[in-house]
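A single chain, nothing else alongside it, follows as C-alpha cells in the form predicted on its own.
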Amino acid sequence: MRAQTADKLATAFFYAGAGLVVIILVGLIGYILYHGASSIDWSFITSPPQNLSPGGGVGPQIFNSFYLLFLTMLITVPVGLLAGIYLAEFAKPGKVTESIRLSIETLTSLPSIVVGLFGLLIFVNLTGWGYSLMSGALALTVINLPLMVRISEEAIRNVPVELREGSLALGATRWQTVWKVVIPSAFLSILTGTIITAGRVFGEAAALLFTAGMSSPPLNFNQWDILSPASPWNPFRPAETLAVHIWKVNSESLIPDVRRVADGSAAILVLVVLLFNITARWLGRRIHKKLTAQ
C-alpha cells in the first residue's frame, strides 16, 4: 500500500472514531430530551415528589444534588490538587512514592457500590452521622480523589520547565514558582478534571443509596439554623439526589405518572450537568486569562 493511500485511510478512521463520539453523544442526549422534554415545567421543578398521587415534581432532589456538588468538591478539590502538586513537583522516587501511586491506582478501580458500602459502616454507622449529604459527600470524594489527583498531576506535569526555570531565575522560591505560575499555567486542565469530577458526583447513584439515603425530609428554605432536620443546609440530614430519584421511581415507585417522573428528570439531570460544564468553561476561561494576562 502505498504512503499516502495509507495516511489518507489513517486520517479516516480518526475522523470517523472522533464522529462516533459525537453521533452517540448528540443520540443519547437527543433521545433523553426528546421524551422528557414535555414533562419539564415550572411546577416539575419546584415542587415536591408525591409518594402515591400523580403530579409531583423533583425541587428538592435538584437542590440536594448542587448541595452534594457543593460539599463534595469542597474536599476533594483542595486534597486532590495538594496531591497532585506533591507527586508532580515533590515526590522523589522510592517507596514511599510507589506506595502512593498504588494506593491510587487501587482506589480508581473500586466498584462505586463497594465504596457506597464502606461508606454505609464508616461514615453512616461509625460516626453516627446516619445517612446524610456529609456521608454522601465523604464516598464520592472517595470516588471522585484518584482521578482529581490524576489530572492535577498530569496538567502540572505537563508545564514547560522554562516556566519553572525563568521564575526561579528571578529569585522566586520553590513555592512562590509554584502557586504564581505553574498552578495558573495548568488551570485549564485541572479546569477539566474538575468538570468531570463533578459530572460523576451528579450521576452517581450506587453510592448515594447506602450513604446520603433514598428520602428527603420536607425542607423550610426560611429555617436558616444549619443544625434544624428542616433546614436545606444541614448537612447531616438525608437527602435524596436526582440520580437516586430516577433509581427509585422506575424501579420501586407506586406513583401513576411513573414515565413522566422519570423521563422528566433524566432530562433535568442532562441539561443541569451540560449547563454546568459550558458555565464552568466559560469560567475558567476568564480566570485564566486574568491570570495569565493573556
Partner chain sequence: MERTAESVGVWRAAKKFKRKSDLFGRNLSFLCALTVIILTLSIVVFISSKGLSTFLVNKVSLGEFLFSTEWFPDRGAAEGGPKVGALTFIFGSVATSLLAVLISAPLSLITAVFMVEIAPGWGQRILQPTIELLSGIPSVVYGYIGLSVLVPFIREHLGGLGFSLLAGVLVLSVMVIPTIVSVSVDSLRSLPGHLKEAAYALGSTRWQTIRLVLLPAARTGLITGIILGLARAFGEALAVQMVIGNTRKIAHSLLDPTITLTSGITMDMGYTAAGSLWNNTLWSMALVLLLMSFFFILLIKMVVKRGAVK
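Right, and the form predicted in complex with the partner chain of this protein, after the form predicted on its own?
All you get below is the one chain by itself.
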C-alpha cells in the first residue's frame, strides 16, 4: 500500500504546484487590470504626459510603441522570412549552415540590455542618428530576428512535400515553388508566429533605453512633413515607448500621481499583449481546423 499512498501524495503535490502557477498568473493579471481600470479613460489614452503636475496621459507613448513596432516588423518580417526560406529550402549541411544556426542561438540568448548597448554603439553613435525610432527599431530587429527566422523555417518545413513535388513536376523552378506554393500554404502559421513575436517586442524596454531614448519631443499630429522634428511620423526623432515610460516614471519621475500613470500604463501594456495573444490563438485554431478538415 505504501507505493499507492506515495502516488496519491505525489498527485496532490502536482495539483498544488500547477495550481500555484495559475494563481500567480491570475493574481498578476487581476492586480494589473483591477488597478489600471480606474485610471484609464479617454484623456489618459490621448493626452501627453505632465512633468511636474498631475493629470498627464500617455498618448504619445502609445503612439510611439505601435509605430516602433510597425517599423521593427517592416524590417524583421522580410529578412526573417527570407532567412527562414533559405534554412528550410536551400541550406545544405556544412560549415555555413552550422554558423547560421549557432548565430541564431547566440542572438536568442543575448540579454536585451547587451543588444541595447550594441545599438547605442552602432545605430545611435556610428550612424549619427542619435536616439531615434530608427535606432530603436533596428535594435528590436536584432532581438526579434532569431525568433522570426525560427518561426518561418518551422512553418515552411511543415508544408507537405507533395505540394512541392506537384509544383516542380509542372515545370516550376525551385524559387517559384517556394514563392507561389509553399509560402501561401505556410502563410497562416507564419502570421501567427509573427503576432506572438510582436506581442513580445511591444513590452521590451531595456534595449530601448539606449536606442530610442527616454523622451519624446512635443508632437504635432497635424505636421505631415515626415522630416520635421515635430512630426510623429519622423523615424529619426527620439521616442519614449509605453514600457520605457513605466520604468521612467517609477525610477526618476517627479509627478505626484505616479501610481495612477504607472497603473494605467501597465494595464494598457498587458491588455495589448493579451490582445496579440488571443488573436494568435484564434488564428492557430483556424489553422488547426483547416488542416484537420483536409
